[in-house]
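One chain is shown next in structure tokens, namely the form predicted alone.
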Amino acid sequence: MNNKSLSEIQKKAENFITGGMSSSFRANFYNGLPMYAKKAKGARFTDCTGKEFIDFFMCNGSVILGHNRDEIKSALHDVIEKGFYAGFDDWTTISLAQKICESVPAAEQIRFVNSGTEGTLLALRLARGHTDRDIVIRIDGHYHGCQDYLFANNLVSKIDQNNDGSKRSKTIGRTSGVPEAIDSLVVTIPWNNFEILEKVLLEEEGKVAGIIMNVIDYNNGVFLTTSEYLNFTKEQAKKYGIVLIFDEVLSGFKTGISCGQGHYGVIPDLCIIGKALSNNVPLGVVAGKKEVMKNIMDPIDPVVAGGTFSGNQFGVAAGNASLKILKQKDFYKNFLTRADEFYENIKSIFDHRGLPAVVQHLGAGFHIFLGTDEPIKKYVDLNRVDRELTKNFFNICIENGLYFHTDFTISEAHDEITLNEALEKIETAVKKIKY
């Protein structure tokens, strides 16, 4: 099918949904159009039209075990038996809890939110509640869910441009709706700069609660930071008393059962994950130092932290289902070999064919741009990605029954099979490119 039928789906849902989608994040990054599946299973998904796809966007990178997997669906079946899907906690919501703190460094408590803008949320009140601070810090271009205090500045197409590194970023994108005096609660700064980042907590001294950044940038395309800077980060907030946050919503489990802190091998105070706990179903957690999170029970002030849906039993039970896979001996050694050699075989069509890209990767996240041969490493490289040539590559590869939107994402259900038939795709998408 083509793409009027997708837009004929849209057309029908807009007389119902406002703008034919629930979520406005949902139309295609390259060709417009929201996506509107009737299934899906492993790495593949077949659309409403009834065409299948191989899915590299696996739901903004967050079904790390392939779609309706056995053992989720399975869990998911015993909660339906139970009788009760969320208000109670039950014997495998502290099991998960425990497996989360026996994986993930910073966590020696944990609770359960429903999403990754929840998460966020939750921990600025508990970073604010912590220090009786109101500022947050935070980076330039870094994602942090739809919520006011993180909306502005939240992507690389909102960054300030301007900025040379030397001061604070201006305030961009803040969305409609979102008060202008939220603003004087946010400092916003450049990533990976020590300079910056002292002169600020200087600046600020004793007004800062927070600082939360992302500790791999999958959202903008795998872009990195070091363990010297996030070591540095660390010390500085220690300094000032500053309760340090990394949002790990997508970058968790990707490189490893201990996330990208493990990778890095810097604990923050606090962290968020989500997405590839679950493998898709709803859940969030926030997680953290038993001195920050205690505030949650504070007999006299306390952060209040609370939600109906709060560690909700499907997502629990996908959770539990999901670290049992997750922590299999050699599960990340096979999966990651897989993914880093399907990175070099696309680089490879692309030096065959003379048309210079870069594919940058970290675990199961990786991204493509093309025009250039340099590496993308700062959010300013990007200028010298060709966005035209780029966006009719992937028009031809969403044609051509590949779905690349946002969050490129490998999944373990992509198997040798399903990427080398992605690699005859690729190849197929890069011969009829115009360069």
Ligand SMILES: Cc1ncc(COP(=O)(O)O)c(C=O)c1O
Contents of the next structure:
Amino acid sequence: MNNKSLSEIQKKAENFITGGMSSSFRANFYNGLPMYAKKAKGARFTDCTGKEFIDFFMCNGSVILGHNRDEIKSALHDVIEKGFYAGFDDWTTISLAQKICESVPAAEQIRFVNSGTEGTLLALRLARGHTDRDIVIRIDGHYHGCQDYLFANNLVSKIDQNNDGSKRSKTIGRTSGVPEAIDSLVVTIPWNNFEILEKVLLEEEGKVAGIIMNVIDYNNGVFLTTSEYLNFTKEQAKKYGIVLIFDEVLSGFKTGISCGQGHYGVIPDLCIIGKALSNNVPLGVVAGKKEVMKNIMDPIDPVVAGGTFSGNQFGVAAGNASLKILKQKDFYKNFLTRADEFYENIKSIFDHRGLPAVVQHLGAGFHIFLGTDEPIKKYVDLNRVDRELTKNFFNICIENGLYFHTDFTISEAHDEITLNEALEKIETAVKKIKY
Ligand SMILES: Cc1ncc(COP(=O)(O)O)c(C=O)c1O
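Any chance you could show the form predicted together with this ligand after that form predicted alone?
Now the full complex is given, and it begins with the chain already shown.
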């Protein structure tokens, strides 16, 4: 395969895998080509053509400790050594559950699943089961996995552009195969708007089971909320007996051990974590208040939750190994200080070269917008971004060995040497593009 280009590999793959890729989100956001990799270590990976990249994709933000980390590898080896038995829990399962309950504020109890999508599905079912109501409120543009209830309006490219914030958003991009009937069960509203939330809750009084949102929106390029808005949402949810759900699949462990909810100091009724929890080994968790979680077992299965691979031992072993590292004193202080310096240095390169740019960041997640100097705070601000320029810039970066795709992440393995090399390559790309 070594002498084939990525597009040739895709052609070959297309014979057997639809589209030549195992996830339809794998085609690179800038050059359209799915990546085929052959090995990865630390902050770098090598593609199937033999080209090496510094990775800022980090598997959609899952690899917070770096690829192929020794501690994780050894934990996976231990699972193989003891005999990989699926379908049973053991002490390692209990130990990880305890660690999560000690770290994530909302987690009084947890259930393991295998992915973020499975987690958001279970969280919605729990909210509905707990309240005996059907409607779920979600935020226009927030991503919650590839699932039927929440697939429409799940990215900024699919928000209701005609909504000035004063009304419910129209359903955009439901995707064929999802019944229209779903729309009557989901109300979509713009984020960070107090009035519309209050209005919809009054209009739908007695019908809303849950409100789901991302605490930090890394999916669209680091968009933030406020403690005031989250607290207001929590108060409103309490007033109407609604389950508040924070999707922390991507934001979990990016700002600290207590996740986005700890960062903002607002504890939801339920949350979903995954990705960085197990440093990229498949695992998901629904965590929350006992009062809500107990619906799974009170008295027997009112809200069914289960699966052959739930709590799979590879994910659990990786989760135990990851949390042990993430919980170390000063882990976040050292790693995030380095990340913040890197973001500042990128901005300096753009400023020095007179290229209008915004480097948006929080914790381990960041994004670069070109063509504007003004902060990008709301989705509508994206209209100021020069899309062509941005695309050209990232294509040059990719050609030069910096891999960017959808959301950007720094891992602890991005050491100073790697980040300095990345800065040099960014500077080269800035010199090359026309603006
Ligand atoms: C915020 C958020 N929620 C849910 C998911 C779905 O997780 P998974 O891809 O593991 O199913 C993702 C994945 O990108 C995500 O970013």
